[in-house]
Every structure is written in C-alpha cells, then in structure tokens.
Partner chain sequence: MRSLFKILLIIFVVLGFSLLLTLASEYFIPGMEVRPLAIFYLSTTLNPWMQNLTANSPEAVTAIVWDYRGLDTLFETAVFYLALIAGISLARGISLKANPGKEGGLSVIVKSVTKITAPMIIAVGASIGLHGHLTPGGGFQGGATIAVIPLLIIIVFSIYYLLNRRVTKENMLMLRSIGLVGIGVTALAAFLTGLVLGESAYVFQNMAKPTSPVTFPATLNGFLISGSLWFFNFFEMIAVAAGFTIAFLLLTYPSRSEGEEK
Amino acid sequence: MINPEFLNTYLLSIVIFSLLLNTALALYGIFYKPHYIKKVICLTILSDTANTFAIYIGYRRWLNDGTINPRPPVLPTTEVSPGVLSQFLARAVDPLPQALVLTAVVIGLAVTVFLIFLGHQLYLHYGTLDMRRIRKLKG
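Can you show the single chain from that sequence in the form predicted on its own?
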C-alpha cells in the first residue's frame, strides 16, 4: 500500500516540475518562435501556468491531527461554535488566490481575443504572420 503522504508529496513535486517546464517552454516560444500564432499560444500557456501556480500557492492539505483528512472543510450546522469555527478555519482554503485566478482568467480571455484580432489585422495588412517577414517589410 502506498503511503498517502508520500503520494501527496510526489504528486505535488510533479506539479511543480511541470509548472517550471511549462514556464520555460512558454518563454522560449514567446521569444524565439517567429510565427505570431505560436507566440499567442505560448502566451496563453504562460498565463495558464501562472494561474495554476497561484492555485498551488493557495493549496492547503487537509491535515487533521497529523493525518490527511479527505473530507472538505464544510460547516455542518448553521449554529457555529468557536471550536467548529476554528476547525473550519484550520482546514479552509484561502479564497484570495481563487479570486485572483478567476479575474486573471477573464482578463486573459480578453487579451487573447484582442491578440487574435490583432493577428487578423496583421495578416490583412502584411499578408503574413511571420514576424521576421513583417520586420523586413516594415523597414
């Protein structure tokens, strides 16, 4: 039987490694790929990676007396005693990263739509989306 603590640590290490790899690949694509659409795709990947990293920062394991409790933090009654409230607060997830990610997703969608329309205008004006050709045509 696999120890849940080991599995949790192992999976979180994989998530951190994949976030770093996605960031590196997205930055490579943004700075070194000459095609406009590839740059937009890499920018979207970088945005999604940053959002995932923000969610990871807000992640809290549900530890209960040193063991992992898989039950989500929910108040069982409407009458809240200080003991139940302190237990809820010890297990609840910070809502600030979630609110920031939700805002970032909406802003990222608007920026992506703007970049797609900008790419359409670039194609209509220059006839290509290759940034090297556009740079040569400009000067």
Contents of the next structure:
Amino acid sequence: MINPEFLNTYLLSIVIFSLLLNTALALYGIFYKPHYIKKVICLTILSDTANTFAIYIGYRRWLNDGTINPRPPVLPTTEVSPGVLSQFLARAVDPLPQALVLTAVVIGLAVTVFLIFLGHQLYLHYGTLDMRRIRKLKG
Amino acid sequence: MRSLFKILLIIFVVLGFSLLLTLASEYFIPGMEVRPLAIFYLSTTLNPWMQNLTANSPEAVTAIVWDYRGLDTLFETAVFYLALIAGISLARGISLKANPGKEGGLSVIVKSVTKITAPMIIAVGASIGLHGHLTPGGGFQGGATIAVIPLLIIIVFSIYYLLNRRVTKENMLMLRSIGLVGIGVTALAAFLTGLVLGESAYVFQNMAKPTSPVTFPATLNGFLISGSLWFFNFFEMIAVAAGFTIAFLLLTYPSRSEGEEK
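Can I have the other form now, the form predicted together with its partner chain, not the form predicted on its own?
Time for the whole complex; same chain goes first.
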C-alpha cells in the first residue's frame, strides 16, 4: 500500500518536472525552429510555463483531514463577520502571484499582438516566414 | 514507431525525475501558511472593522490589481496600448480593397447560430467584466471575451459586414481612447475632488485613508460596487474589447500593400 502523502508529493513532482521540461522544450523551439510562427508559439508556451511557476509560489499545502483545504482568494459572501474572515484567512491562497500573473498575461498578449503584426509585415515584405530564407535574402 | 518511442522516452524521463524530486520534496512543496504580505492583503480586502485600509472588494486579486498595485496595472494598460499603436503603424501600408458588392461568409445555418450566440457571449463578457470586484474575472478578461464576437463575425459573415456597420478601425480607436481616458479620470477623480474640497487626497485613492477623508462610494443603492474598482473594470473592458477588435480588423483586412497595381 502506497502512502497517500507520498503519492501526493509524487503527483506534484510530476507537475513541476513537466513544467521544467516544458521550459526546456520552449527554449529549444525559440532557438532552433526556423519558422517565425513556431518561434512565437514557443515564446507563448515559455511565458505560460513561467506564469504557472509564479502561481505555484502562492499555493498552499493540501491536508487530507479536510480542515484547511486551500480556496481561491475570493470571499464567498459580502456579509462579513469575524468568523467568515478568520476562515477565509485560514484557507485562501496567496493572491499576489495571481495578480502579478494577470499583469504578465496582459503584457505577454501585447507582445504577441506586436509580434504577429511584425510577422504579417515580414510576410508581405519577403514572401516567406522561414528565418533561414529571410536571412539569405539580405534585405 | 519512432514517434511512439520518443513519447515513451519523454514519459519515462518525466516520471523518473519526478520520483527523484519526490525524494527531495522537503525543499519545494508549498507550506501550510502563506506569506505575511498575503495575510495583510487577504485580511483587508473586505474588512468593515478597518475602514482606513480596506478596498471593500471580496475579490482579493482585483483589489490588488486596481487598488493596492493600481499604478502597476496602469502601466500594463499603457504597454498594451503602445503595442497596438506599434501594430497599427506597422500595418500602415495596408489599404482596404473595394467592397465586392455582396457580403460573403459561411452558410445560413452558421450565420443563424452566430446571430443567436453573439448576444450571449457579449452578456457573459459583460458579466465577467462588471462583476470583476465580486467574482474571479475583471475588465481585461471581460473585454477579451467580448472581443471574440468581432473575430467570429469576420469569419462567419466576412469583414465587410462589420465595416458596413461602422465597426471600423477609426471608430474602435475612438472607443479605445474613451476607455483609456475613463481609466485616467477614475485614477485622478479622488485627487481632483480633494483639490476642490481643500482636503488632501492621493492619485489612485479608492477608500478614505487615515490622512485623507476623500472616498469613492463602496455601495451604490445597496449594491457593493467597491468604489473605483467597478469603474476601472468597466473602462478597461471597453478599452480591451476595442483594442482587440482593431488588431483583428487589421490582421484580416483583404488588403493590397502600397504601390501594388489596382
């Protein structure tokens, strides 16, 4: 019989290691894939992986006895009493990484919009989005 | 066969290294407690006993985004705006081909379904944006949801359907500017009110502070609107929806570039 706590940690480790591998694959794609659109896709994968790491920083450990399972940082009611507030404090995860990731998502989207326009313009200018061919054109 | 081998290899590497990480788990698994800063944010987000510190919003993330770290979000909006300006100026050489006369698009079935779902998507986007201070979501997410509609209409009905109904680049730019001016005015509102009343007040002030009594209304007609947060979300929603519409319009213009034969 496997210890459930060990299994929990193992599942979490799979997530974290997959994120690390994701980072490596995205970097590989950015540096070695010759097509412009593939580079942009890999850049978005890289930024999303980094955002997932940031969310993970604010996470709270889950206990199986059902007492302090983590909750999103949203109060379920507007009728606040001291009991509701202390329960909220005991359960909610850290909201700051989520707010920072929200900012990062918007800025990442802005960069992506700009890169897409740039790619569109590159295509109109050179007739291709293959970086090897664009380099040979010397224009 | 080779791709199957590759996938199996990746799966085994992930599982194996995860096992190693599990054995070293003491160093990275999250703790039971959150940081003291998070405790502060969580305990003041809606707290009637600390009226000088609270943001009066049950949604801690929105409270951080538009109240505690409002300047951060203002510059983020500026980055988004500048990226769109850069995109528009890159697309400057593009001019629209003449209207072909009849509107194209997909079949009648797809058009009818789109006509039914479009108002629903707009309603969902508006509720995400306007309830941003109560539930997860906010101006940016709501605006991005609403911006799905122009893209859907461009694909299903053709771009001329939008352009004939005055959803043009210029009009969307104006709508976007209205949203940004609204964000700026909301940020300055408490400060300007303080100047008029002769009280001290801050830029980006939401609720009354110990050093300044100027305050946004926390409730309007009995409904919690969390002061400036509702206005920020509303204007951000307009700005983001219009901004994405500009990007989609420019990227799908059936264009000829400058100097090409007519």
